[in-house]
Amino acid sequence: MAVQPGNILEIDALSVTYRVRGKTVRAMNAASLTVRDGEAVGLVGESGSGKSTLARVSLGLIPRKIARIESGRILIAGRDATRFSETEWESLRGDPVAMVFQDPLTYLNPVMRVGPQIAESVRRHTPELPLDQRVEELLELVKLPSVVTRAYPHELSGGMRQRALLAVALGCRPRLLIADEPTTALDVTTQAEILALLKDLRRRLGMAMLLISHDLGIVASACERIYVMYAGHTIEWGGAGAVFQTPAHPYTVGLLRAAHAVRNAEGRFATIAGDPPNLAELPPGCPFVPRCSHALAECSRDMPERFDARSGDPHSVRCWLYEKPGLGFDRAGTG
């Protein structure tokens, strides 16, 4: 694939396995994502689909002892950051991406106060900054004020220790944020406070951002476009419309029936039938196939690179069911 101008994070045919007791876990399995300049995707599918696994690799974070590329290419604003050993990964970090984890508590110093913390993340990025200025501009960017420098992490509620985790970001001056998970524990006014906060940061220092999340709702309210992920594969990917209107991949279809919480004429919520798949374990072809109604013979034996979802809009779909015109299947009759 050709580095196309204007990205700022590439991940092409990635793969990615861990060595877990005598085990091969297959995490990512020639995924792909884009991510342009200034644009907000979405990154969304089941806990153990690989999300969080693509996020990490993104920064260079994962566990180099137990996990190994495979296959495929990462770029970083241009720069095939691929084999880069911890040093090189170190000059990416922070600037040109930064992360937000979802569980601030785990990544924020407790026995550090957070003024120091925000100051750490400006002297190493931007040191011919004054410190103290700076810090009381990220807190104020992140609607914190500016006696929370003072405290530790423990004493600040769930939101405030995400909003400072942002400043902390937010300091390296990145230019693609990931975030994963950055809601997860919050109540939902709190939650919904973070994502107008990450809207504005967007509009206002004119950042791209990649939001992981398993809630289909806040995604689609935040991103513009929309990637599914599922056993480590990317299935379905396009313009949020485009894949919540008109879910092209079964396993779509089956995660937005989910988050709808509507109970059936026998009072049970919907699911996806089956098990998630174990990515230790994994058969040949689309590893959605045990949980398929809509199954071809094909579907077992390989996975497809990619079809058009004839949605309209750009939309793309690694399902079988789209390989000749007029094959699909009733969206109605599964959603």
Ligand SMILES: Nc1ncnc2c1ncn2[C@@H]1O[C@H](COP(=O)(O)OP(=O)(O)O)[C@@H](O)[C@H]1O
Given for the second form:
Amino acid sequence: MAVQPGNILEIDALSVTYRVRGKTVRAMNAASLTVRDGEAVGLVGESGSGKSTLARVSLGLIPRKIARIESGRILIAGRDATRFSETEWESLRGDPVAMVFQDPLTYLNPVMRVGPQIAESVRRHTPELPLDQRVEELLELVKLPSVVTRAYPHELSGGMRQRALLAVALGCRPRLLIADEPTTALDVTTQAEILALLKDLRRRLGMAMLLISHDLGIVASACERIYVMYAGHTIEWGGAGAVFQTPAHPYTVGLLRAAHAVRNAEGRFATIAGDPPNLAELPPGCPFVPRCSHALAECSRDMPERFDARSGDPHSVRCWLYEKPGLGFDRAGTG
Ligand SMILES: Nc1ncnc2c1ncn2[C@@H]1O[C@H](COP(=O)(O)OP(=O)(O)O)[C@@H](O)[C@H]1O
Ligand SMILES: [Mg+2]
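For comparison with the form predicted on its own, provide the form predicted together with the ligand.
And the full complex, kicking off with our chain again.
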């Protein structure tokens, strides 16, 4: 009997806070997200919405002195990792879960040539393989010329550094690659190249990917499913087509409009009106209320429950507007 692919990552109603100058910053608020084996999942939201916190907590990388998991669970390949010690996390990093970041320079060793850094990750995770050959293969995989092995990170362009960091991550043979804004620091052409490379790698290696970006277009083009995060809540998720073509949450509608908008009269790009919420002073109810033109009385009282699309692609939203019958959504559990 074929083995059913499982969930490589499951974030279940997870709340994370940071203690900063006597204040409690609520960076994740009962957020949930699942990545199945082999699946490409996108996570979008404005800066400060908690995306990187979700990525880091999935690898045990939140700063223990100031960060705290308040409630909820993290499961990695079915194992509950919520209360893992540093040593236990260490055993999961790279394999089965590896990560690449927006700023590869921070994560590459500046005084070590690129080749040995890739070799190091191969040696730790697949010591049985011939080292030089494997490094060559990895460079080929990320489409870097072999001369790069002798270069130092600072000698490479931004795009090449991101490829080098990818080679280090892939040297671990991850089942899941988390890519946190991997193209944000790059020019548009290089961005497109790295994105194409990520899509190609995922297909060839059959690994799962969690692609994080503030750009809904980027994740929609590369992912099968999308989650939208606002103020630490996962507020909408579903098939990429459903979320991108028929966004349900007023925030997602705004994100898309901002992405599509040409420059307005003042020559500025359209953004969603109003300011992102202060995570140290979140009001009760939906955090989007102050910026939402559709807000109802109940929106300020309680965070909305989950409503699921009645038909078509899987699509869920946390917004009281969808309590109204006739919009094609049903309260979760009653459909
Ligand atoms: N190391 C940290 N110390 C204190 N606060 C942090 C830290 N990392 C993130 N935060 C806070 O948590 C919130 C979410 O940040 P982050 O997860 O980086 O969001 P995003 O990646 O979506 O921009 C922000 O208010 C941010 O200031
Ligand atoms: Mg971030």
